[in-house]
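Okay, so here's just one chain, in C-alpha cells, the form predicted alone.
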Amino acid sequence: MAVAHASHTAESEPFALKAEYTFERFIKGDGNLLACAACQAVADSPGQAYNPLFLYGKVGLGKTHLLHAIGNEVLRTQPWMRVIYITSERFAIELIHAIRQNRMERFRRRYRTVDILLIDDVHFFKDKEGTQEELFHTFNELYEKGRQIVLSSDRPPEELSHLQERLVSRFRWGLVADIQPPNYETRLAILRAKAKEMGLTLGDDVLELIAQRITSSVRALEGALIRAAAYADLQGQIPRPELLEEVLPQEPSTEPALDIETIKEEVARRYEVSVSDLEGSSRERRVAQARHIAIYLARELTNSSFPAIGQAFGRRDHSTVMHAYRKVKELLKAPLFCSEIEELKEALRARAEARHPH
C-alpha cells in the first residue's frame, strides 16, 4: 500500500494515508464542488495548479478526506513522489522531539525535501510560536522549490488572528476554498453511499428522515446512520421512521426556525396572489412563478424534503417540485432576479426572528 512518509516519533515510522479516502468515494455537492475540483487539480499537477491550496470548513465536512485523496491520487499516478500528510498537532510534537534529541537537521530534511506537504488543522498552531516559526521557514523553502503545499483549517485565513501575520499572509498566496455543510440532496446521497459501504439495508424513508434531521456534517450523518441501524437491530425490528424518531433528535438550528406556511404567506403577499393560488392548479404565469419561488424557498430555508414540500403545495408529486426548484435555481443566474430572491429571504428571516427572538 502506498504510504506518505511522516512519523509518529523521531524514529520516522511510516504514517499511512487512509486508502479509503479517495476522490471516487467523496460525495460531491453544491457545498464542496470548488474544494473538490481544486484538490483534484492539485493531485493532477502538484505545485502548478494552486499553490498553496487552503481548505477551510467546520468539523466533519470532509477536509481530511480530501487531503488524503490528494495523497492517494498522487501516489497512484506518480508513485515516485514523496508525500507527507500530517496533523498540525503531530508536526508540533515531532518538532519538540527533534529539538530534545538534537535532530533538527533530520527533521528539516524530512519536511523541506518533500514533493507534497499536506497539513491538517493548522488552527491548532495557536500559542505555538516556535512551531509557527518552523512552519514559516518550511513553507518558504517548499514554495521556492515549486513543491505543493495543502493546508486545512476550521476557519478562513483572515480569522486565524492567533497565528503570525506573515504565516497567515502566505496561506492566502494560492487558492482559498471553503467547504459548506451538505444540502439535503447531498446528505441523502452520502447516506445511501455509507449504507451500501456498511452493508445496511435501510429504506429511503429512513434515509430521508436522517437527512432531514442531521444537517451539520458528514461525520454526524454517519454516526446517525450507525445509531439508527443499531437501535433497530437491538429492538429486533425493521428500521422504520416512526421507530427512529426518538433516537434521531432534530439538530439545533443556528437560525430562527422557518416553516413552509410562513414562506407561502410571504410569497403570496409579495406577488399579490393568495396562498390557495400557490397550492392550486392555476398555470397563469404570475401564479406559477410565485409558486415556483415559494417551493424554492421552502427547500432552501427549511429541512423539508421534496415529497414533504409537494404535500404542502397541493399534494404535488416530488418530481414536479424538483422541477420548480431547479427552474428557479437556473433563473438565479440573472442578477436582478437573484437580488429579488435575496430580499425575500431577508424578509422571511426577519419574520422568523420576530417570532423567535434570541
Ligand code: ADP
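We call the rigid core the largest set of C-alpha positions that still match within 1.5 Å between the two forms. All values reported here derive from a predicted model rather than from experimental measurement. Positions refer to the first chain, counted from 1. First, how it differs from the form predicted in complex with the named molecule.
- Here Pro157 does not count as shifted, since its C-alpha moves by less than 2 Å between the two forms after the core is aligned.
- Annotation for Ser276: C-alpha shift of 2 angstroms or more between the two forms, rigid core superposed.
- Once you line up the core between the two forms, the Cα of Ile263 ends up 2 Å or more from where it was.
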Given for the second form:
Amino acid sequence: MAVAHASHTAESEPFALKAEYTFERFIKGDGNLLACAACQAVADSPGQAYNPLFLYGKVGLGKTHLLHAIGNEVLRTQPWMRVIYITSERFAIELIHAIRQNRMERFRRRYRTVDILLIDDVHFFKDKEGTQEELFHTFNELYEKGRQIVLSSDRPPEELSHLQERLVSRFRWGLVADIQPPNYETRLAILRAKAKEMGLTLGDDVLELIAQRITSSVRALEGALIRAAAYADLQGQIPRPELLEEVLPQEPSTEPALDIETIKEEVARRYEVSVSDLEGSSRERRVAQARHIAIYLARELTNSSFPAIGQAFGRRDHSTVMHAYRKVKELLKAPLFCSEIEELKEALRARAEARHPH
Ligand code: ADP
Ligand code: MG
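So the form predicted alone is up there; where is the form predicted in complex with the named molecule?
So here's everything in the complex, that chain up top.
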C-alpha cells in the first residue's frame, strides 16, 4: 500500500512515513536553512510554493528526514491529502511488478492522482524498464494538476547526466535547494538535541569533542553518539573525553576512497569512449584526451603511484603516465577545462560517497 494516511503508518510498510522525522526534530543550521524553509513552505501550501522542490546534498545530511517531515506535516494539518513517499529504487520495483502483473492502470492511478509525491534519491534512477519514462509522465500529469512534487538527490540536477535531459530539466522548474554539511555550532546543537531525545547524559565536553571530530554528516554524528553511549553503558560511567578518543571512529579522510576502475568508468562515460579505449593504444584525439584525464584523476584522487597507474592503463610505463599527468596539469590553466575537471572530481566523490556512506 503506497498511500500513507495518518491512520496507518506501520513500520513494516516500506512507504510509511517515519513518525520521528518531523520538522520539530530537524535542527536548523547554516547548511540547511534554505532547504528547510523551502520544505516548510511546501508543507504549508502544497503545489503552490515551489513546484517541484528539488533537494540535493551528500549522504546523511537530512534529505530523507525532510521529505518525511513534509509528509508528516501535511498529514497532520490536512489529513485528507494523499501523500506518497517513495525511493526511486522502490518506484522502479513497483513499476516492474505492475508491468508483470498487468496492473499498469492501477499503478498510474496511484501515482498520478496523489496530492504530494515525495521521491527520494532520484540519482539512483536507471533507464531500465522505462522507469524514467514513467516518472516523466507521472511528473507531467501531477504538475499540470498543480500537485506537489518533491525530489531528493545526492547531486544537483546538472550532474544527473545519466538521466533523460527532459526529465532533469523539469527538476529545475521549481526551486533547487542544496544542503551543506553542518558547521560546528550546528553539529553541537544537533548532538545536544539527539542526546536529549535518546535520554543520554553526556557531558558538554564529550559532545564538544564529538562535534569537533565528526564533521561529515549528521548520520555520522548519530553514530558517534550511540558509540559514546554504549561505551558509557559498558563502563558504567559517563565517558571522559580522554577515554572517548578510543571509541570515536576516525573520521574517514574528506576524500572518500576511490579506485582507478571507478575513475576509468566515469571518464569513459563522460567522454563517450569505452574503458578499453582508455586502456588501449588508440591515438585518436578524443580517446587520447580522455585517457590523459583519467590518468590525471587517478593520480590526484587515489594513492596510486605512477607505475601502478601505468599498470592499470594497459601497462604503460611510468614516464608515459607522468607525461599525461603533466599535460593535463598544464591544460588546467584554462578555466573552462579546469571547471570541467572539477565537475568530474565532484561526480567521482559523490560516487565514492554513495558506495561508502559513513
Ligand atoms: P540523507 O537522506 O540526506 O542521506 P537522512 O535524512 O537519512 O540523510 O539523515 C540521516 C540521519 O540524520 C537521520 O537520522 C536524520 O534524522 C538525521 N538528521 C539529518 N539532519 C538532521 C538535522 N538537521 N537535525 C536533526 N537530525 C538530522
Ligand atoms: Mg536519504
